[in-house]
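There is one chain below, alone, in structure tokens, taken in the form predicted alone.
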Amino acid sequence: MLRALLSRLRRPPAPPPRGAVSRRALPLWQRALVAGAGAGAAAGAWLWLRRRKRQERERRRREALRALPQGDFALRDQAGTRRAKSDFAGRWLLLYFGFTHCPDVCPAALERLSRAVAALEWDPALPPLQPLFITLDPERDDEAALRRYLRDFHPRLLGLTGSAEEVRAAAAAFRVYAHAGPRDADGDYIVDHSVLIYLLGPDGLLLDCYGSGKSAEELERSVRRHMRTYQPLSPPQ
């Protein structure tokens, strides 16, 4: 009886019936391949979704840009030359509205703007960028006043002035708020105004705007990114 039991133990296991599914685990290398394939598929799906979301965000951004007021102006520069927005077609613009008697906000904004433009000029791969300053105080800011004021900033900063009607039209075209305060005993006054720096692309359309919280370095990085990823926008029909 003992010999019969030992003989049964030595006998190889019977093969599974035909058609039966084996329950043996896959070898380690096969399991690794399956896991890797699953991870790769998941990563590919995630990248595809991220790309679709990025494309959708870009589509919405471009539609929003088309709906923004694109602005226009017809003014005189500090040399007395007539300048219109169309004169700068094909060029990048950084534009700021302010006034030369501004005690602190305008000088700080123009300093940031000037530093950003100067930093971008060091990169020969980038297109040229034209800085512009439009006064909101044409009563005091004539061509001579602009020449004196702009000496302290970037040498290519172009100042623009005009009649009260022309300046109001330019500000309204960019939806810039401006209101002159009461005059003091010396006849001096402050102009309360919005403090945005506008970035316009070569097609003349508004691409971005920057508040007073943006540093010169942040402004530079944003403009650089816009230049490198720029795609022309068709104006609204």
The other form holds:
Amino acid sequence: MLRALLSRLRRPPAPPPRGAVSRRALPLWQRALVAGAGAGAAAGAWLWLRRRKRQERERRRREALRALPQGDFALRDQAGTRRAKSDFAGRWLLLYFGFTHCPDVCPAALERLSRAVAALEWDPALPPLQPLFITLDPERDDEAALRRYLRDFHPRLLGLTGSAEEVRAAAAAFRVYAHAGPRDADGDYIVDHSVLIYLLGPDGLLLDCYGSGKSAEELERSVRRHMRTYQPLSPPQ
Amino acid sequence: MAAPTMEERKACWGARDEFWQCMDNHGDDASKCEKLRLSFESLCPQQWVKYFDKRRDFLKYKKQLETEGYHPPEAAGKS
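Could the form predicted together with its partner chain be shown next, to go alongside the form predicted alone?
The next block holds the full complex; its first chain is the one shown before.
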């Protein structure tokens, strides 16, 4: 077929039969080839444009992520060691804000968080996930209180506390709402607070957050998906 | 005052659940459930008792909304 085409190119085209309209008419296979080439070019262009659009969307999403509050903290863990967010660079974090005198919501959330982390630990293909608890009640939740409280949950669950200002700054960095209620005769009070579990990627950026409606299995599935599809952000230009 | 341990929390929740079950069975007649109420109040911190009482009210209200729909209060006057 190629030889015929090449010989056709070398020979001057035959003059059209006398009386016939002078119009070039390619044989069917050549027309099919041209049509195919055209379709291929169109498909290629479409794929290239789609890839460009996707890259643009990714770029805008990354810029938006970078613009979010970085969710910083500088606190102490239950052993008294100073812990800043930068200490966890390169690690996946699953974080919850609560307080130890919490009636039901915090134990339930920590239970879900612990079960999700434990399930993910079984998978050797996944990077390690650090569970983290930050108190919203630094007045009562010192290191000893954290140790007592957290031993009922995941063994690697790290609890963080600090001064009132440090805790307030950490909560503000994650836009966490917290408000201590009125004290009773025993000095007991309940801290009203927003209930979310935060997922942070190895570059320290917030990737997702989970309300109290998300079960441990849903948490596990979502974190697994984030870990599999994770793309590190390029350093800021 | 130290925070309740996991055992104490579970004891409190159990007492709460028994009390609520009794209330459900007797149409919220507190006089029929006095013993369970006392048990509930003794096993849970006072703040938690108040919190759970409010929670029960909220859950009942939510159930009412889901089954009967929302009826705006009939009190006169626009907000």
